[in-house]
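Take a look at this single chain, the form predicted on its own, given in structure tokens.
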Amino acid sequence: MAEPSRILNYVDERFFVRDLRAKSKDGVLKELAEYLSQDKDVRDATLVLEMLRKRESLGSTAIGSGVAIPHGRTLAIASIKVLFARHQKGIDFESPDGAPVHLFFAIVAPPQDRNNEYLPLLGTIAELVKEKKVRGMLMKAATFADLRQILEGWGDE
């Protein structure tokens, strides 16, 4: 498993979304793709959205406890990006526990990443959000600095 602080190599302030506005699962996917498209490395936001939708059609990326990790590989991006987003009210994301999803970590990667970081990142994020305390802190994170502090401090206890 990768160190949680390594997530910070792939997320920056542009990819900290404090309050998603979407009212549906597809609306969340659209919003995530729009935020990701702000990066100059994203060649085509439409392809990113199509990839996220296609991945969700195979099965929800919601993992329970109010968390989803939409992810996939696409030619539309040159390097791995991670976006953190929160939805205060929660969205039905077809979670295995039936609970609304509040926390989203979107991971998009090129078809091949040189350092094979994609799957370890996915595993690290899944491990991170297993802890109720961490989920609580993520729900309260008001700024990117708060997110950074959570990721840097996780596992220190």
Second form
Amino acid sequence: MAEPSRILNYVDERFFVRDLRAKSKDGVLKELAEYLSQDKDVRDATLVLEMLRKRESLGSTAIGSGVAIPHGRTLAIASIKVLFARHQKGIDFESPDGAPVHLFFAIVAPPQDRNNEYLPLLGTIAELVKEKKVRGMLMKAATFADLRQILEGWGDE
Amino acid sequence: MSDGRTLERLQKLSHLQDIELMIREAEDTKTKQREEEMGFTLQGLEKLRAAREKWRNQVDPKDLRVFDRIAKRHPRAIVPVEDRICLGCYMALPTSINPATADPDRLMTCENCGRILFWLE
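Give me the form predicted together with its partner chain now, not the form predicted on its own.
Below is the entire complex, every chain and molecule, led by the chain shown above.
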């Protein structure tokens, strides 16, 4: 697995969302797109949302154990961004195990990323959240500093 | 060029291109396999293809003709502009091309590569 600390190159404090308010799957996608649109590299929040919706129609991005990784490429973004968000109550995200989703990592990338980082990054995150201990820590993370600590510390164990 | 109607036209074409790219990646055996190994499902390809057709009907037929013509030469028919550089061919755009003064009825294209420019001011 690539170093989880690499994820920190793509996430910042604005992309740490402690409590999502949405009450549905589509509501979560809307909220994620809204948070992402705070970045100057996001040219169009509407396009980000539509891309995320279409990706879900291809198959749910929930991977079980309360985790979903909505992702995709869109012209609306200039560089790769990763957003972490949590939903305390949990949302039905059509997960393969039927469990509600609490933890979200949204990854959006431009159509062509020069260093071909998108898929390896997606793989790193998918691998990371398979660890029960990590999921537990992510559920408790109260600040961006906590998230940073989790991502920096995990690869060293 | 930066009126609301133009933005809407560019959004429609850009979304069409995003869908095209998603379909291409889902059809690519290597990418599909990698995503499935990560735990994702990509079983809705037919649904996505149907969504593409539905979406094509939402696009202005004139714009769609331009898009399809360019897409035959370049898989990414519409590209962003950064610092007056076309991100399709990476050539600088001449000062005569300006979104503020462009004809709102015509899509702006790169004089060098011919791609549609996603450029708003």
